[in-house]
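As structure tokens, one chain now follows by itself in the form predicted alone.
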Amino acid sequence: MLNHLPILQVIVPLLAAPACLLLNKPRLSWLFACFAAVISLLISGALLYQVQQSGVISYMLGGWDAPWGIEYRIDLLSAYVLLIVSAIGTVVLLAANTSIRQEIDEDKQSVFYVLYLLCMAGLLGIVATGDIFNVFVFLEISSLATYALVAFGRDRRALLAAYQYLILGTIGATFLLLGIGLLYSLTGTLNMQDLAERLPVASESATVYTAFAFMIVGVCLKLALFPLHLWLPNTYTYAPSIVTAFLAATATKVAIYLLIRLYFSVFGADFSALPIQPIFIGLGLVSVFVASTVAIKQPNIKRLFAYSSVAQIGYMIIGIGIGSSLGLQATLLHLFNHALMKGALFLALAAVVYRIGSAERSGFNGLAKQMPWTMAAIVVAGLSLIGVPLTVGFVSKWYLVLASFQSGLWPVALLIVIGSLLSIYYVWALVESAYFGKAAMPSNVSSSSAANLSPIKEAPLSLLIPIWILVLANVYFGIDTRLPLEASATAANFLMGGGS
């Protein structure tokens, strides 16, 4: 059995969510889907013990060798991404059943489970595959698996975000193709590892070239770099807070790793004769100020976390852009951190919406003394966001300062550094409405029938205990950094030294 784990790691999900549906139950459905994701986290964290004490596994499918058969090649990234994919998928689904009860129809539960664990199993599935082709069938899974989940919204405002996105992910799902179908005209393979070998024949090709360009246009679309990423803030904002907590902390991280996986593994960091680094400095730099700038401004708090999100993006992209292992190792870090501080910033406010009803900022007025615990929640998370010291936020942006430090780039540490006390703006103005703000009686209520109102409680538990989970994790491994620390430097080191 343990020789099988990678292909276990999508089969488990992708099986179980036909299951869901038959059991057609809610409750049922959602203990099922709960079921299957612990184990696939289970799977994951054997794969990444098993890649750290053995090396890398490859798992040919149907006895056929690679490069004529699929490979499914799991290194230390991909166990390292296949963690954070699968803990946070699990955490965010332990959740769900309280969740969605407001948010989704009582009919379309059990649906909402069988696109979940679709969407889970199509992101697994880009991380385990060492077959190009796989990654773009795995990520259509994915794909479809979202826009249908962000459609559930009940803002009908949710169908045109799902409709944008389908649109915007298309477009960027036919560039990755183009950029495949090309590479497989010019090399006659379709398995990453020797595609990597057999590139630098043709590297001066005109095709290799037009072929990396799509690719990474599409890949930089899928991961919302600006100005790409015009799909996610209406998406985050009008999806059902479950969904946004889940592709928040999961969807942009896979896509960033396969933008690594191509960048560094297939086609090489020195590949490209385009100044490829220095676009990836500046789009991050932008990314960062501007969508902070943005965010600061937004009277939805999803919204403004969603522009957040864009803003750590740039982060990530910065750290690819540095083309050191030491910067690398910064957006590795910062993607394993990322997750978790989105994660618990996107469920804190699904808590919120199944108080209050909405994500609106004037509902946030006072909210402190109602959700004391939420409350505590969002202000942890959010000194991670901004990367207060004993935070996981901290610890990656100090490995990106490093990194631009040690290549000779003091300017961009400046810069990161300033754009990180803009994230300082708009999560203090979020902390001062909860906690020293006056909350507002509704428009729709008169003062005679105030007092009628019942106060608004606490999350219940089936909400606060994944999101501490979320929450402690972001103080957990900001003081012990060995597990992320190690697993992205050992990655970093391997992508830098022409590994696959």
Second form
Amino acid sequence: MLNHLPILQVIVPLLAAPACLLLNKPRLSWLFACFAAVISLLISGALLYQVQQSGVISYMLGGWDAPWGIEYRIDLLSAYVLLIVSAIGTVVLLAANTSIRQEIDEDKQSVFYVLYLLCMAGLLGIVATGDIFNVFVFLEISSLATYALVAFGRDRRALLAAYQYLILGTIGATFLLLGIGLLYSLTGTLNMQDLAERLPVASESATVYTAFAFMIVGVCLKLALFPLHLWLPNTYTYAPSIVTAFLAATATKVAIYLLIRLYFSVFGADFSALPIQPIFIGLGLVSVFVASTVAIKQPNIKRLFAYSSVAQIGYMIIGIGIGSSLGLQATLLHLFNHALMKGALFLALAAVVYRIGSAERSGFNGLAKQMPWTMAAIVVAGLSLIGVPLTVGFVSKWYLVLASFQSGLWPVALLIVIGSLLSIYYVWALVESAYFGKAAMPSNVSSSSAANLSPIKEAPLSLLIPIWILVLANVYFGIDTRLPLEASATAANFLMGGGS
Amino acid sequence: MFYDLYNYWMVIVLMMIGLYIVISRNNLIKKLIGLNIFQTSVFIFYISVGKVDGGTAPIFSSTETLYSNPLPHVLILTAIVVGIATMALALALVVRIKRAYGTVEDAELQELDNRC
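Structure of the form predicted together with its partner chain (previous: the form predicted alone):
Expanding to the full complex; the earlier chain stays at the top.
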């Protein structure tokens, strides 16, 4: 049984999804989905433990030896990302029932959980697999589920957002497919490990450069790097709140994982044919500044934090661009930390939407009196987003600045700090209106009349508990940094230390 | 040169046509047609890669010894299925957009959204 953990990690949510459809009772489906998510969380915990104890796990699917068969390969980096995805996926799912009951029609709720589990299975599959074509398949499984999830949004603009995301996402995935085809035609293998060994021999050919360019652009579309981020704000704004929390915390993280995997493991860290590192640093910085500046003016808070996500992705890309082991470590730390803070923030916004019906800025005036716990969660997660000491955000920004100093890129370090100042601005503006603003006039609060007539109450416990689990994780890992630091340091050294 | 690599030239041509349609067309359905052409170009690429000159279909027989490589063909079967799923989902979305907005022209949709 223990030998089969790598495949169970993917299979459990994948098979639980159709089972949810058969149950076809919203509450029952939810309980079952939670059950499956908790199991996959336990599996990823066990995998991380196994990898830390005994090194890389290689699992041959159906007993066919790699590189002929499909190999699932769990090294420290994959185990670490698997844990992030399944942990956030589970916590968000715990909160889903309450929020979804309000935001989605009763007869479609079971389908929601089916799609949620499929999306989770796809994301976990991307991380677990060691086969590059398998990556494409899982990427499409998760993407297709995501498009449908986004379209569940109540606003009709959710449909357009989903359509736009579908077009861009498909172009990205097709680029990846083309890159995979080029690599296959050159090396005759699809196993990433095998590819990494065969590529250096052929690395001078134009085919490799083309494949590299197609794959990097394709993945960057998926992770919403600055000029390719256009799908993200609309998607996050109009998707149901739970979906936003799940996507913001996991989908972009998995895309970053994929970028790291392709860049460092497949092509190798010393693949320097194209000046990719300065490009990454440049685009990362532009991401941080443009997205943060745009975020300041947003009237919709969900959209504000969506732009802030683009900015945070910028930081992660800078870490990759610095190209040192410490820079990569900063990226991996931020991957973990950003999942925690954005998970907490968007879940708290889900609670706000649950009570007042929208996430418009005007609705936040004086909200701290009515929903003290929710707003406190937003404050703590916001502090973490800024990078205040004793929160996780500080740890990763600290490492990022440290890494840029170590590589002699002090202007980059300076710009990172200035970029963080911008995030103080937009977080503070929100906190100010919530704590010191006058309570909103009923007329501009929301469309749901029930919320206007009765005073706004604190969010129900079923939402507050998952929110505070994430918020406390923000603080806990900001103080006791051993788990993410150790895992990310070892993983970064492993990736930099001569290929896979 | 051109004739030898005819398939690959066609891949590039189709890919550019597809992308151009996606970018330039205003109608959501036409955009999807462009996307489909774009994906098809990659299918053709995979199929061309697997072809071995003079090789026959990879079916075991005692008389033939030269086979085309079946793996890219199998891979692309998967990708075709993915493409169909994407297209079905996209068309379903367009149907719902039409119901919600009453139009599938991008410019009109933008206008409707800006008004409210």
